[in-house]
Structures are given as C-alpha cells and as structure tokens.
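We begin with a single chain expressed as structure tokens, specifically the form predicted on its own.
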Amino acid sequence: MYILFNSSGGAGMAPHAALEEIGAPYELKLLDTAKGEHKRPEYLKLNPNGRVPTLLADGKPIYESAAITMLLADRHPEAKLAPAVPEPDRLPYLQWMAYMTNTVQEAYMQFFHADYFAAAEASRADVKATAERRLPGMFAVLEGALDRGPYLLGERFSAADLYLFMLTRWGRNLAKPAWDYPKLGAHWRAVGGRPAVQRMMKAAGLA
C-alpha cells in the first residue's frame, strides 16, 4: 500500500501516473498548495522542504519526484516501467530521468518560482524570461531524442516518457508551448491516450 501526496498539476503527475502503471494499491493525498497544506507541520514531517510530491512506501516517506518514479518503477518490474541494469536501455532511461529533472525542471522552477531565485522583481522578471528563453533549447534536444521511435527510448515505454509527458504538460502557457514542437506533441498524445495517464488526469482534477 502506498500513500501520495500530490498537489493538482504539480510534480507528482509523474510518480501519479507509474502508480496507475503499476496497479499497485495506493491512496492519494491531494494538497491544495494555495492554501499552503503542503507547509503544515504534519507535512513537514514527512517533508522537511514542504514541497510535493511526497510518498509513503512501507510507511517511510520519499521525496522528489524523479526519485519517486524510478522507485516504483525499480520496485515493480512486472509493470515493465524501467530498464533493468544489466539492458542496454538502462543508460539512455537514467540520463533522461536525470536531464528531466536536474535541467528542464530546473529551468522550470525559474520560470514558474523567479521569488526563489530573486529578491527583488525586477531581478524575478529577468529570472523568468531567462528560463523561457532556455527551454526551448532544451525541447529542442527531447525532439531530437524522439528521432527513435515515439518514446524516448525508441519503441520502448517507460516511466521517463510520464516525465516528459507532465513536463510537456508544464510547457503549456509558454510563447511555444512544448507539444507545439512536432514529435513532442505526438508523445504528449500517445502518453495522453494511456489509460493509466487517464486514470491519473481524471484523479487529479485535469480531465
């Protein structure tokens, strides 16, 4: 039995969307961060940065999201999420994960949080463009990426393609929105038209 908590749109879509992949039992919290939930101090407990996601396996929190996927994924090999080890696949699916969440949802906090990074708000404003201007650079290397096959490890699923599909899904208000790019768009819809992705959409309030 694993417990979520997640908040609607933000970084647990990923880890969301592996649970429903899996079919293991699992309770989600849903947190409404405007209200400021996710600073409580039960939830500090769990989580001392008071960010989500967070997810309780065995009764012992973890945070981060990307760790979070690679767990379940890792943990449930029947669900066929993750390359094992010794598999040639296992290289290019950890440096994604690891692209994904170290540099594009990086640039993504900056966009999206510029007061994290900048006192003042002109500071915060330059933050922000500067982000924008980024991500397309790195849209443009997970187009490419999408060169062989519809997945980022070609004909292959795994949960680095859940990344993707929330970190698209982030890109949306941008002056180009993420699934504008061509491949991008066509991964956001076959990972969109999973019946798990569904599940976790409609869950979350986003369908």
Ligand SMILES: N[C@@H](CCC(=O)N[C@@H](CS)C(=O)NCC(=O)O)C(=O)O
Given for the second form:
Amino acid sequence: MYILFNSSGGAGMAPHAALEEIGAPYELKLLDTAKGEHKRPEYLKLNPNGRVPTLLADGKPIYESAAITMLLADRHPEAKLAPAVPEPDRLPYLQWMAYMTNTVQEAYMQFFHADYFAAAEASRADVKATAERRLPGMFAVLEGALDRGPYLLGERFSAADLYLFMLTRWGRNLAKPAWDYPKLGAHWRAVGGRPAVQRMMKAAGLA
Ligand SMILES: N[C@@H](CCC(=O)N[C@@H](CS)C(=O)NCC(=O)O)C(=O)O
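Requested next: the structure of the form predicted together with the named molecule (the form predicted on its own having been shown above).
Now the complete complex, all chains and molecules, led by this one.
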C-alpha cells in the first residue's frame, strides 16, 4: 500500500502516473499549498523540506520525485517502467532521469522560485530571465534524445517518459513551450494519451 502526497500539478505528477501505470493500490493526498498544508508539522515529520511529493511505502517516507519514480519502477518490474540493471537501456534511463531532475527541474525551480535564489527583486527578475533563456537549450537536448524513437529509450516506454511529460507541462507558459518542439510535442501527445496518465491528470484536477 502506498500513500502519495502531492499538490495539483506538483512534482508528484510523475510518481503519481507511475502508480497508475503499475496498478498498485495507493491513496493520493492532494495538499493545498496555497493554504500551506505542506508546511504543517505532521507533514514536515515526513518531509522536513516542506515540499511535495512524499511517498509512504509500507509506512516509510521517501521524498524527491525522481527517487520515488525510480523506486516505484524498480519495485514493480512487471510494469516494465525501468530497464533492469544489466540491460544496456539502464544507462540512458539513469542519465535522463538524473538530467531531468538535476538540470531541467533545477532551471524550472529558478524560473518559478527565483525568490529561493536571490533576495533583491531586481536580482530575482534576472534569475528568472536567465532560467528562461537556459531552458530552451535543455529542451533542444531532450528533443535530440527523442531522435531514436517516440520515447527517451527509443521504442521502449519507461518511467523517464512520465518524468518528461511532467516537465513539458511545467513549461506550458514559456515563450516557446517544450511541446512546440516537434518531437517533444509528439512525446507529450503520446504519453498524454496513455490511460494511466489520463487517470493521473483527472485525479489531480488537471484534465
Ligand atoms: N527536488 C524536489 C523538488 C520538490 C518541489 O520543489 N516541489 C514543489 C512543488 S512542484 C514544492 O513543494 N514547493 C513548495 C515549496 O517550495 O515551498 C523533488 O523533485 O521532489
């Protein structure tokens, strides 16, 4: 039994979609971040960062969206969301998961939360503008990664595609959203057409 804490549209989208793909029993707890529900003492006991997502797996908390997504994929090999350790596809799978969470997600953090990076208003505007200038270069890298096939691992769908779907959605208000790139757009539509992803979007109030 799993319990996933997320906010609507938050970084728990990818693990939430993974839970739907897996079909394991789980409960979704959508926190209202506008009301500060992610900063309440009972939640801080699970995730002292006061951020979403957090997963309770057999009662034990784990945070960081990429870690949760990879944990779920590895715990449920029958869902075929991750190449096993000896498979050659494990290498690009790990690379793209780390790239997306460490590089792309970090740039999004600077875009959405410039206040975490600079104190002065003018500096924050600069942090945000710089992130907006850097993101297209990252989208171009991901667009190139899709050369091999519709998914990040070529023909093979994986949890990394759920992660990319989430990051594509986050850029919907950028001057050039990721889905305006031809292959990223096709990827967005293909992953968004999966019944599990549609259930995730509906449960999160996003569709
Ligand atoms: N690296 C973390 C980032 C989590 C994160 O920043 N979540 C956002 C929502 S997308 C959040 O909870 N923000 C609230 C805050 O920073 O106070 C992860 O991937 O889980």
